[in-house]
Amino acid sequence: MCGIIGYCSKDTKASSVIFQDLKRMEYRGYDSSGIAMMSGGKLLIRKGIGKLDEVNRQYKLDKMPGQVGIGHTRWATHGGVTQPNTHPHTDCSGQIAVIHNGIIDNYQELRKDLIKRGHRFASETDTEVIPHKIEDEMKRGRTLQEAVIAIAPRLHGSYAFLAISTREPGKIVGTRKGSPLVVGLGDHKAFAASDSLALAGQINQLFPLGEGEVAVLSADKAVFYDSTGREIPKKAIKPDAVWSENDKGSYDYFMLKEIMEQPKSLVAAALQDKEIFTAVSLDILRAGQVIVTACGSSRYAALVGRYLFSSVGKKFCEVVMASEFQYFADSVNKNTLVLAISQSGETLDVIEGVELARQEGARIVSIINRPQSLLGELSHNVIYLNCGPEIGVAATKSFLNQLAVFYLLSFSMVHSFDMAVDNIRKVSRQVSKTIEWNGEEIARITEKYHQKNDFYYIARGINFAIASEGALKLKEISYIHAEGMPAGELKHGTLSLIEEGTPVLVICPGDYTYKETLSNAIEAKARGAQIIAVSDVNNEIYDHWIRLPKVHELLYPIVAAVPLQLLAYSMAIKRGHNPDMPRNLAKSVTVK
């Protein structure tokens, strides 16, 4: 979950390329950072806690001296987050240094087996075995790739490292099991990263690291090898110029501009291969089951795309929450197709999911927005959702671009793909109309009820999901206790919590859920509960109306799920709240 850069040039300004390489990772969390740079035949490290700009003002990162240099910043998994545990960590000696994402499942075994030889340890992470492991192969003689070469099997779980030397001080070298790692090229400059978006702008060739390769950079040159250690030919690929636009533009956050981009990813989300759609639907119709795999918004938007499965191609699927699907491989066979749903493409429960399926026989069909995605790599069929980089820790764009994915597949069932390629463009103006109607109101409900602890989001049928959705997004960004479910439930339990003043959105629109859902609400109200209303009919009960446009029934979760955005966005602010990135969370969550 964290992020990693290395730098090699002939640039005396490498550590300050470095240091903002770094910045333009933060969407994907962490709580440390720091820099080894090559200088003068010495290793210099940089390190410290908090934000990349305080621990800069601290340590001068972006001042140190090298051409050649690795960066860092941790999401803490293994030991608190200390100064001795942030990245890079040393051997013994202090001349090698690494960086890692991922984890070592079996650094405990190798720690103690090193510490009985005589290793000392600096730090509680998994990590620093790495070095440590590298320093026992250099002393007998072999090179900095020898010795990653050699240790690499030994790590067993995930991981992509770069490790660098004061014995080759002129380069770096990194490999990847499991988690992404990237080399990109400039003129004179070579780049690895655990995320292209990092190298916007600086590169001309893009080079993805396949599983178990290892790759020694120096500054005018990449080397690519095997796990044996035979060089290996890559062909690079061109670096997508939709990916280099990551800056905030007039915004004050990137959450805010990529909600107000959603009318605009939309109309990107239809534009889809007909025959892909056509193939992956008609697999979905002849498999013996359909599990859709996800976590978080991606498994709201699951939730709807199996109302729209059942709704309009009279198929049922079952969706796993991706922590539990390993719990239920025993049914996965030859037979099964795996819906895998992933915004980044490296979420860790999502792809080990997916390699126990492949190994059962199942196919699989992956829906990613992020190019050369280990998830995409496991897949037998990629559905990309055309976002562009969505940079705000919450998802927003990248979750309305799997609703309409959902709904073109669930048409392509019926062979109406044309159609609801015209009916996403059409709702994409409505989005437009949802957000310009909303912003006076949304502000009112967040003035009113922004130091309120708890709120409820109900809801029926296809729209229960976008209430999860919305309760997730409050939660996230705003750090209020939210809770979503079903209108039905309120009265088997959660209605015991209503008292006087206690915020209820519920989300009903025109449709056939209209009634019962209202029927619910009003017994909220009956106990004191403010009625916040998500729907293009006005009612005499409702304390709030989020208005919405009248759209068909199945595109109801589409428009819905824009203002309850905004609203987290709006509380957010309000309470003093980054909604780019919240505390404890990450964008990329590589870890179980």
Contents of the next structure:
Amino acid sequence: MCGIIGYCSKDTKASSVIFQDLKRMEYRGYDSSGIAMMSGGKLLIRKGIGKLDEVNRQYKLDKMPGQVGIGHTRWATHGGVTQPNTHPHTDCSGQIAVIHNGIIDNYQELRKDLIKRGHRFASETDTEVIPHKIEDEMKRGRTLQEAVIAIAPRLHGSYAFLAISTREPGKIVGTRKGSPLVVGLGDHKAFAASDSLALAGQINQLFPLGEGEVAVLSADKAVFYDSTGREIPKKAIKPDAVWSENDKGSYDYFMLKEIMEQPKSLVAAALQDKEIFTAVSLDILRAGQVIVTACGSSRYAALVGRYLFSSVGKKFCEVVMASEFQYFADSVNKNTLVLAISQSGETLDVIEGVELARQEGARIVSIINRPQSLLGELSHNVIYLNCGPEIGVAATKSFLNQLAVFYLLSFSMVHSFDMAVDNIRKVSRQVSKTIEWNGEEIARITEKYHQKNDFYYIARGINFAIASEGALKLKEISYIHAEGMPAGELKHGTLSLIEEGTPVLVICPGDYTYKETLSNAIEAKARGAQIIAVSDVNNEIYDHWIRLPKVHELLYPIVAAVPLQLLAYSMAIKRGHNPDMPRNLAKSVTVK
Ligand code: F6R
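Can I have the other form now, the form predicted in complex with fructose -6-phosphate (F6R), not the form predicted alone?
The next block holds the full complex; its first chain is the one shown before.
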């Protein structure tokens, strides 16, 4: 959450580069934004609330003079969405500017102490303690770099921050702990950013910064230091071309582009190293207990995975919501395998759970999409989703690829990896059919129900988590309340909410769950529900039929998830919302 960018150049249009790079990180937070430029030895700051384009219209962020600057796009944590709380923040004299991603846990204590010593604060943020602490150190005669190194150990919590000072106008100094920061070098230009995606096409060398490391950027180089201030050599990695594709193409929104890409991205999910899958499936089979931990959509993928592990590999595993993981830490030990699932590899709840499990001696395997992520660093083995950048806040193609990876893993447990790869390739064609078949029906459903306040999604067995995922998609981007649950649970309470006209979405493919799920749908219909069925089998009780192709019963989750994404997208558009940037949310959830 929050995107930060620093740019040192000889470029007279540096602020427009910073603005464009911030646009590429807007998925990380979009409630306010700002840029600080070093211009003629002075610090110039413009910032405002609203999405980046709105702020730019008002403040012309991309027309600021100067060749060195820092920019920030915010997802508010400490302090409301107000102009004073928008980054960059400065010290008392307005000579030092700082942008930050993360949370300084001990900011209240630091702030009280700074105020006592005469510092004046302009915002309610935790971040603002950083420029004031740097100010103190620079007053003692330290350079900007020395000041950053001196204050870092006194900041508790997580941070990646960048600082500039009028005393050293050609430099940017940055450091990180628990939040991501990469450095990139191009021709006579140096960048630091929360995400290498922001730097696509502009750099030829990429340096992910390690915990506690400090980078000092100038237009021609980047020099790296450890937390004690000792210069360290660092090897560059080549920026990955796949991760440079980050425009919407001909689509209005990233979300639709990413839904449509799914047949192709499923094929990429199957491009896996068999040896890694064999090793991980052996880890799973040998472990005394397997705990899968994840949040949101990734957790729903894990719930499907749990059925696959049980039904194919005959291995029971527990799925624990990452934010609750710490409360189960007592039963984690060296015989535990923790499978951590996260598109971003940055989700703090997952990272903290994994750190805890590591302390207890557990083995960690993660399933991630983003390369060079924090979660990857903490894991003994990593499997990648291979779906390329996912920019829309709602998970779509990463979710489908997570399902594919669980499918491959479960068949690796029974030495059938190659067959499973083949099946994933084949099912990608069925996903294309699902998209082709259902456009008109989804438009009709949207037209009829877009003003409803509540939706219920039901399914059984392996498909149950798809009901929950469908409901989550609808909630997060169209702001309609929705609940997903096992169909058999409806009669244990929720049925009392079904009344004349309530839409109930029933995922009932012609598999082992069909008969019983259909009975639950009939019970709901008898109470006035409108039945929207997602199935390969038509039935007279359906009010609407979203048609699925016939696939093997373990592959229905993959084909059923897609029309539910399209329905949520279509509802969001009909209700006038931007599905890429739902209110109050951000793509990488790096706070607790
Ligand atoms: C919902 C969604 C979120 C994420 C969750 C975990 O569409 O995208 O629920 O799935 O925040 O994110 P990752 O997978 O990055 O850990």
